[in-house]
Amino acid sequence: MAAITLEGVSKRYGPVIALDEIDIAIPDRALTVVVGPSGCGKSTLLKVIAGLEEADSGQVAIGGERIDHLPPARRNVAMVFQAYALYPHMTAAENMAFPLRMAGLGRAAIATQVRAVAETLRIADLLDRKPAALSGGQQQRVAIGRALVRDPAATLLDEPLSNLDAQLRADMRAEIAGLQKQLGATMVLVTHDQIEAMTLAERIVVLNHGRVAQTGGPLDLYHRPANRFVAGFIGAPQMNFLDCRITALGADGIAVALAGDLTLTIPADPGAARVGVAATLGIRPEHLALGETSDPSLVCAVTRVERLGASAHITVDSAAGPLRVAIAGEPSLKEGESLALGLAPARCHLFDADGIALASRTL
């Protein structure tokens, strides 16, 4: 078992709080992605697990055994860094063999393990090359191989795709996900890219200012964000947010009023809501409907059309504020054109003045 648990973990750098009472349970044999904006504590979290940084307080355990008192070499954790950190004077095989040599394994055992991992990563034909003769994706595979050859309890990957171009990033996402499933390994990957998090993870941990904003499966976070930060961070294009005011509570949900005299009732438990208070209505660009009048609708003016081929992003102005709309296909709309924009209440999210979700009932 290689489940990782962190309880009450805090880390401070002078006046800067990098981690603030972190409680996380990372499942065994799963790919967990830690995501958040720059400076939120993602890399510090990995370093604390690996023992490269010492937490100021709290506990870290793997498989139910505390490891926070152990030096890095005794934690049975491997880490893949953003810059790969390959030795330029060594071949791929020598780079992968290095941790086994340091552990005192014999030459024959090292060659066997390196070959087995290289074949899994499909780099067996590259073992005689030095890093300068390898592409970025190939260097990444060697770095991952150097981590996996030790058969660690857990593998930690710190922004492993950030140095790759867009197409190679997409290819390597699929390869990392496939490799994790093939090996049944416990992997924790850090990224600032929410698309990577959504496409890779079985479980996502969202960090913000050193605290856990929410944990859950990718679709849980997309459909049921616990707060406005997660709602805005997960999903692309970003969720639209509109100021509103709660006007009534009832068995059918929470009624809100937007600018321009538009009212709608969001189906949700009204228990935490209060009449008369300000709130924020959220709706994703892909959940707005062009030209719909069956749902409550806003009259809008098109200000920008971004045609992406198979889809398009449209920016509009409305009495309630600017909105972005995402649609499939290529629209015939032009800037300055007027249109009706439908807001289906069941696809709306509602957040209180502190940004806590009152309703997240996306269909």
Second form
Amino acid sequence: MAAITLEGVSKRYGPVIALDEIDIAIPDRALTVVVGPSGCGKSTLLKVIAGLEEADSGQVAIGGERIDHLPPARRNVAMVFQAYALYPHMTAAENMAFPLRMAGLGRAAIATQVRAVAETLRIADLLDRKPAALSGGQQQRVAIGRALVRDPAATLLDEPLSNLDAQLRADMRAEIAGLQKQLGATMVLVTHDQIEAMTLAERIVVLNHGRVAQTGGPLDLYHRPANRFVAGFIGAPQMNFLDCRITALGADGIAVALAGDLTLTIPADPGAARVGVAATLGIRPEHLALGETSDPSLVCAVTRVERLGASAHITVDSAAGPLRVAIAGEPSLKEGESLALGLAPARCHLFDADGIALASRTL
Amino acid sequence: MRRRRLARIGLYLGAGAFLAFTLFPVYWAAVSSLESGAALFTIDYWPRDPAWENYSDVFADQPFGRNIANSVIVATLTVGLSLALAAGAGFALGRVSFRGRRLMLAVVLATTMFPQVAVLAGMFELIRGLGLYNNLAGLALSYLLFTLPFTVWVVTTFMRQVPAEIEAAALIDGAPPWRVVWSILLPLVRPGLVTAGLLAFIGAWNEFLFALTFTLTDAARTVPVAIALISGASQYELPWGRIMAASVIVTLPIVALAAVFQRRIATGLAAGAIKG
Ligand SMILES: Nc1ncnc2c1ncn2[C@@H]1O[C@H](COP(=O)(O)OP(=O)(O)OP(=O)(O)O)[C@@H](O)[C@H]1O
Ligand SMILES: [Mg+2]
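Moving from the form predicted alone to the form predicted together with the partner chain:
Below is the entire complex, every chain and molecule, led by the chain shown above.
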């Protein structure tokens, strides 16, 4: 088990920059989730750590030792692939035994280790089956077993749940998290699903266009997104973004004017912000208050109501633009209804013209 | 309902006609091999007086057993060499990306365009230059000319179908590259190896022109040449019975091989060996 550190790692495929000066420190014995939209370089990142791809520049170290010059076989890193990549001509037991055989273990030691891992993963009764005779979830377990059986320094999982149906995905998610804790393993899991990232991770690395957009705990990212990309990517339904203009910088924060004659004073550090420049105000749907409020408010008209049972998503039209609102329970709202919409300044995020967050004081 | 039945009857009729067309020559050979001398020229669908001695005569009048052994050696050697080379080439052409890969594959295929007669003289010089004239190894070497393009092509195609992730998984699991080829890729492309090997065997077994040109003595001859050179008591008599008996004998191993391996090919494919 060991911490993985990447310093200045870059990788290009022809004109495509898959990884751009990546610096991350992946903690020991923790589950780190790398999340980002499709094509942002998540798989490439894992391949560089595993040694399947060579970085153009930068360093990769595990437990303080540089490994970027070693072949995959000598990095002591295991990997679980999206399509499982089990060896089709071998039984589940043979699949899990393969890394141990390559490590030169004896027959008896291999058998005991495979059995122990199979029992942990509850696949002991499937050991004689070939992958074609296993369900998706069972194949996934075998693939995880094959990775864990040799007690690697780190286990990399590339979208391990995306081929499973929703129910099984939730189960396996809990199982992977449980397994990681039980074994105290260092795991890096890649996903494009932010909900998966939020529920699984102790630490999340958000990637965008081959760059690290932000690193932090799930709630750090939720409450203090460092930029507009992370603000929009983390959280569902997505954060609302409204154009605004900075009108004053004061001791109590930044005053902004929105379309529709609304002025808000957001408790944020002005930093490099200047009066008169355009900015973006962000507020999460669950932080908007519908109906009478003491917060500064806009008049809006309900255009759409989606009732989910426990909560409802409401789309409204306002002078500042369309907004999404999430509220608990089952509202008795009708489309076309006109209401007040309160924006609590303490819940607002402010992003400068480059999409960088202006540090909030309260969140 | 009626139409389905009609369609089915049509299918059986078609299949029956096809079978009759392909099996008739074999049947004819079997029947003629049991007829002696002049009986051949009267049309008989079943020999009334089967001349079994045709079969023993084949072995008595020339070293036919030796010829069969030669054919087995040459064909086996050809298959072994072809598959060993194709396994390596298939890995390189199918799984390693390098500059000029497409060109190389095209060149490999292009060599099949030359008819055998066109390369006969050049090949003869090569074989003699290597000191392999009238030698079974020389014959096997020359057969690579027509077996290799095909085997390389088939193995390359099969290698390509193995998902990249499976190879990556093996590398990560600690397998050195040769081990990835040996333990993972080759078992997965086995249906391809079997198919290509079988066809190479049949090609080598039946080859006539090179075998005639590159061998001199009876002892070095392979079956097709030996059969062609079976002669009668006089210049004017062609011993059809014995020729046919010899043909039937040498067809049997091929039929057996095809029967055995065809099932393997089918099961290999059905097991989804390539599916990830
Ligand atoms: N072998 C390759 N050759 C060329 N370009 C590649 C190659 N592999 C990846 N890329 C490119 O590099 C970028 C990052 O790819 P990568 O596979 O890491 O994305 P990803 O984040 O894993 O996406 P996804 O969520 O779709 O799996 C993409 O733009 C992709 O097109
Ligand atoms: Mg990917």
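Numbering follows the first chain given and starts at 1. For clarity, a rigid core is taken as the largest C-alpha set superposing within 1.5 Å between two forms. Just so we're clear, the structure is a prediction, and the values are computed from it rather than from any experiment.
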| query | finding |
| --- | --- |
| Residue 211: Cα shift of 2 Å or greater between the two forms (core-aligned) | no |
| Core-aligned C-alpha movement of residue 192 between the two forms, 2 Å or more | no |
| Yes/no, residue 133 Cα shift of 2 Å or more between the two forms with rigid core fixed | yes |
